[in-house]
Amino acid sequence: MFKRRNFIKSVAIVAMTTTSMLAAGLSGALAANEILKIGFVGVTSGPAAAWGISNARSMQARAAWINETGGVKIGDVTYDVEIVTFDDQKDPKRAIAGFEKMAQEGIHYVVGPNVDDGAAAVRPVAEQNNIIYFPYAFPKALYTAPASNAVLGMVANYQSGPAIYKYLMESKGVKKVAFVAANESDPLSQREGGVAAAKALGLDVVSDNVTYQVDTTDFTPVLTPVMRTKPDLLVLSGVAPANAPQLIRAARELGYQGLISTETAQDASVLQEGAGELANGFISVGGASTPEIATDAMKEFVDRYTKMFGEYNDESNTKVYALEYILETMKANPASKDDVAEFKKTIDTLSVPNIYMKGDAKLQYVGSTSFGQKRQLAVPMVVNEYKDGKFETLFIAQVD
């Protein structure tokens, strides 16, 4: 008798313990982090895939860091991250479509588009959705009033166009300046900033009108006219990444012995693949990091989105900005989260420390010079040149 009713007290307290570590993790699963959606819409298919693939990688990269890492606390609510991406192909038509998947999923903060004509393509769905984007796109008109729901996520071509062709000036001796461009719009209105800037400190422009269709394959007639005129710096104005080593290939081949400079962002091994040794030399705005600025988080940053994808674009370092700006917007006015007027008003005096760059660098959004408002993202103004395989630094600068 004394052992049955141990026995049946010892089950008792099995059963008792069984159900306090299923009402615990009942608990548990009860407690997980709510979800927070933040879109992408962007080209990740085709000649300028790599610019897209950057961001979407990037987001997702920092995304499962945080989450890895307990979330993010907006308010008194904690978060996980999820990143909904939107192939637009480059194509406008597309890039609305994706817009409109967002507002479908009362996404209010998207990433993208990377190109000009969707970002200018999607604004009225932004607006009247209450979506604000981060386009990797250079109009102005997209960041100046009226318009107030585009924020720039990079530098753009008529701040480092500039900045490049003076430093060519005064190290390289630079003079004489010719531009190509694809007959399409983004690429066109960036030669078009690139003429005036030029023009502006006093460069001979010796070539501003040959263009070349976006399906071109052979360049060397493209290049041969532009080649008489004897340029010391070769502009190719908005030159997607896979058209890049095409056209520095083309160019050397015809005897070309210049500078060549692009102020798009560029992948450096598909530079390497497609024009190895004969890229040496070529200039571009880079990541937005450097080996001498980049913290311990930026190196973390950077092995695990090598690890996730097994390769890493220099691009990403630009990238990887767009999410934490959104985030930590949303921690300074959790009524950001819900709410894109509180968010503009946020934008306005935002300033937190900068976690991806040494010193005292801060988040804050800039852009009052450019559009008189502050509609742009702080993030350093690199400028490389490509060598064997791999970005060097020529330069830094900021943006105000």
Partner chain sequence: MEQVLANGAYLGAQYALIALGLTLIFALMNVLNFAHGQMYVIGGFVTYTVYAQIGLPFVVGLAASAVTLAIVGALIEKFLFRPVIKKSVREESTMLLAAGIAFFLDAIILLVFGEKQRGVPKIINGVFNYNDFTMVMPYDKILVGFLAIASIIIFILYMQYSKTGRAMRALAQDKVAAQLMGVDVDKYSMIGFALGAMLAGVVGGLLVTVTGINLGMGGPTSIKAFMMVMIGGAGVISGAIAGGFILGMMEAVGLSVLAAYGDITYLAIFVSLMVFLAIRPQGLMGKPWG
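Could the form predicted in complex with the partner chain be given as well, to go with the form predicted alone?
Below: the lone chain, stripped of partners and molecules.
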């Protein structure tokens, strides 16, 4: 009996030792670098899936590129970047669950959510769990003190809208403007901001109460009353890429010959397929892959993204930036990797070259003018005009 017990014990010890050695060897062989986890919580299913998927894929493409070229060095340690994704289904409750999951995994930096209500809902969870997050949502309260954990990942409509309207007033003689928005929180709040900006510039707002359901399959009835107001400019406030071609098509088919614009990013191939030449002249806000400013690094990103996922999404031009900012901030201050207070300190001082943009552009946090503190990524505000399947740059501006 004694001998048998000793035998079992010996076998167990040998087995455990062997397993441990194998595990250690295997992990050493598989992961030369330590792992740095960065989160993504956003919408990757349902009608708005294109927003979140382009977001997640731009992070995954950039992370794969970094890992393939040896990882990212933060302080004395080199890390492979792992993107942990969570589909919030555009539901604030799911977004909260996503942030709780990130907190459980010890992740301090999360990109997303993609919409206003989700971004507002996760604020308490982010603040309680020391998470800095990078929403693509525009409510100023998220970025204005006492809030301090959210950093706007793109150019807001109240920043791009006035610039576009002013440009169109001066260059195209626009005087009357009409707004159309989906009946959802983001587009409606963007419409309000756009109407206020247009009125402040002295434009005559001839229609600002027509809305549509996001699942609308025929926009002719929606736009019929708007067209009767004969605007010079039709603004599609916060329009989703899925709806933009249909709205443009319906407006043109109703005989509208004025300008059409939006303050959201669009995809040229979607416009080409959905509206064809009827989309020519459509003005939208784009990212940094426009030929005038794209560096070789941006071209390589687009190339890698395309190879990895089969097709590029023009919205990813803007969305590649968040991960870059997180990593550059950590590189500038290695203590910020696990300490968001240190991260916030570095936000105020970070200034490193922007590898995606030609010239002497810098990666630096901005937003002092809009939010009273630096809680916005400086991404180029590129205003594009769609023409024959491609975007042509109208003008480029910077935000502070």
